[in-house]
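A lone chain, given as structure tokens: the form predicted on its own.
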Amino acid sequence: MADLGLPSAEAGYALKHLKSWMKPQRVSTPLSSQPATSKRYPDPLGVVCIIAPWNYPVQLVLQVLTGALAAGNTAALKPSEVSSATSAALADAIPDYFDSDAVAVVEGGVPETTTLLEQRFDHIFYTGNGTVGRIVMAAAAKNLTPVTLELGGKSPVIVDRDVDLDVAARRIVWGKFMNAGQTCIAPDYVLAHRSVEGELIDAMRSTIEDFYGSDPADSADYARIIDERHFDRLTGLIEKEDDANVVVGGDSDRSTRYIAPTIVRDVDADSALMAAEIFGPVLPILTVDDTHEAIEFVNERDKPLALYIFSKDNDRVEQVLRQTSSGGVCVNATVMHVSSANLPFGGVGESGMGAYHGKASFDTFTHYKSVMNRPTMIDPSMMYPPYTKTKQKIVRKLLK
């Protein structure tokens, strides 16, 4: 659904409206510029150069891919070494769809993506995390090439007291746990409100047993951890919180880099899991007493990747609306709006520069060039020295 599904729905909407996406399109002359008409063109960028992380190995070069081509571009792709089979698929596969003059996969970790970067593109698109993000910008400034910067964060989930917990249970369970929580916009964690959170961790509990039965390492539904260096990076921070705040799973086996769905409760604000983005199955509940409360916690950190409110006040819901920044929001929903062709997807400040998707996709990989088009039929003098003050007086008056 995640990996094959949304590039191939992406393609489909690209092949569906490219035709009135490279339009020049026709804006208007201010009246002192008359006469004459005003188009912008669309040109493409010329290389670009796709980085792309290991967690959805397939979407996040071909959805990319895919922006780039329909905008016009030839691209050099980047697959993550860390997913090292999917980049040898990629790497076999696409010179037989594409030219090799138009496409082409760079494999290699590394030494040859910092060999890639000294290269010089007209636009680099990079997703994955906020260190390398700064190594890609600044390697790129050294040739003032402008960067896509697709990175994540700590996405918090709002639950408030007026709620269906049943439903925003199965919903932030769905979320979390889709690719054993290796997911960039993955509730991160839960600002439950105080009086709803035991509640809530029941109905949790249960829907993970709903999902994937009463042992998940033997669900077929259930992912693994994709490396061991990420397996101990997350044992760990299990392991440094009080084994009575550890209310659902909790138990792993390096040698299937199998971690359990795990829920934590009464977790401190400045825990090791709250310090960084988890990127795995760990969802650590927090309380809060009320909304204004959540919108403080959320905003004294970055401005995360994606926010999640599960209300059924609108007030409430307009006000973290109004009140809170991050690139994409769901409403009584996770995920569920990277899916949409229509909505811009990409982060803000710490989270990530530039979007994609949909239109916003070709609008990346695209110049837009002006042009202003004057017929030489009437020349008007007023735009000819001597500049009398007859003629400043009418300019002025057109200026306004």
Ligand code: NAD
Contents of the next structure:
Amino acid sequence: MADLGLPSAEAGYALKHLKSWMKPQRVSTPLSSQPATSKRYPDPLGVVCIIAPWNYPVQLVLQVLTGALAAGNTAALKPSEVSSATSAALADAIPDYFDSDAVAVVEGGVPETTTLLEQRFDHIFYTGNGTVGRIVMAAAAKNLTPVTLELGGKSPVIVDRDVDLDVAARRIVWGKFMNAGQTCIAPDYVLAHRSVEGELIDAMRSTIEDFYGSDPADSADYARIIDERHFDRLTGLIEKEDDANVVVGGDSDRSTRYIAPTIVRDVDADSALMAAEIFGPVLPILTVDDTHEAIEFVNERDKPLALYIFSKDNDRVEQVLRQTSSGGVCVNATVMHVSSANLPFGGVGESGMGAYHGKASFDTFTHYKSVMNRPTMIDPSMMYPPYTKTKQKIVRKLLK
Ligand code: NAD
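Could you give the coordinates for the form predicted together with nicotinamide-adenine-dinucleotide (NAD), as opposed to the form predicted on its own above?
Whole complex next, starting from this chain.
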């Protein structure tokens, strides 16, 4: 659904709409430039470089490639070396479907990507963490190459007191524990209204059992952690918390890189769990007394890639929408906004710059060339010197 379904849907959408996207767009011409026609011609940027991470190792290469190709570019693809099997599979499969001078796969880690970034590209599209995002942007600056940075961050979930708790629990658990929390827009932490915190935890506990059974280690629907480095990082975060606060899960097995769906309550805002994006199956719950406090908490931190609000109260939802900034939002849902071709997907501030999906992907990889075309049959002298008093009067009127 996530790794293959989304890029496949994106390709179908692009095929369906490409003809109309490619057409020059007619726009109006101001009176002062008449007679003339004005159009915006979509031009490909040229050669684009697509650098992807490991967590959705097919989607984050091919969905981006769809936009680049639709807009008429050629592309160099750099899948993540961390998901090495998928990287090798893409390197093997791509030449079967594309000419090598249209799409090329470059495999490798830091040295290879560093060399790749020394080349001159017309656009660099990077998905991954903000530290490397800065390296990519610095390399791009040397050639004045524009960048799209799809980064991550701590995406909060605000749970209001006025809420359908069962639905909220299902949708939070689904978004959080899909791919064992290794999703850029996974709910990172919950800000629950104090009056519903206990019931929410109970509902999430039983949802986890409904989804993954009494032992999630046996579930075919529950993923593993990508590597030992991330396994150690995540289990280290759990160990730092008071055992009594680990109210769901907490157990793990390094030999299979399994970490149970884990919920931690009474988490301190200064704890290690709250210091950086978790990117794993650990969900901290913090409590707030009202919407204002939740908004302040979010605004004191970096702008997140996604924000989720669960509430039946439209005024409070609107308050959150108007008073916070994030890449995207779901109201009474998590993650789903990523699947709409009509909602450009991207971050803001620390969570990234630029957006893609659907038409936004085409636009990201397009330069809209502004073209004014003036017929020569009539050539009003208004714009030409000498600028007599009468001409000045007319021009001033026309420019109003
Ligand atoms: P990663 O380690 O696979 O790195 C991503 C890419 O950067 C890889 O291709 C890697 O080779 C390259 N890279 C690593 N170090 C480099 C360096 N020093 N110089 C040049 N290139 C280098 O993946 P990651 O960064 O761990 O990915 C996880 C992060 O990505 C999380 O923060 C997550 O939120 C974010 N993410 C964002 C999105 C989104 O769409 N916004 C999607 C998925 C993941």
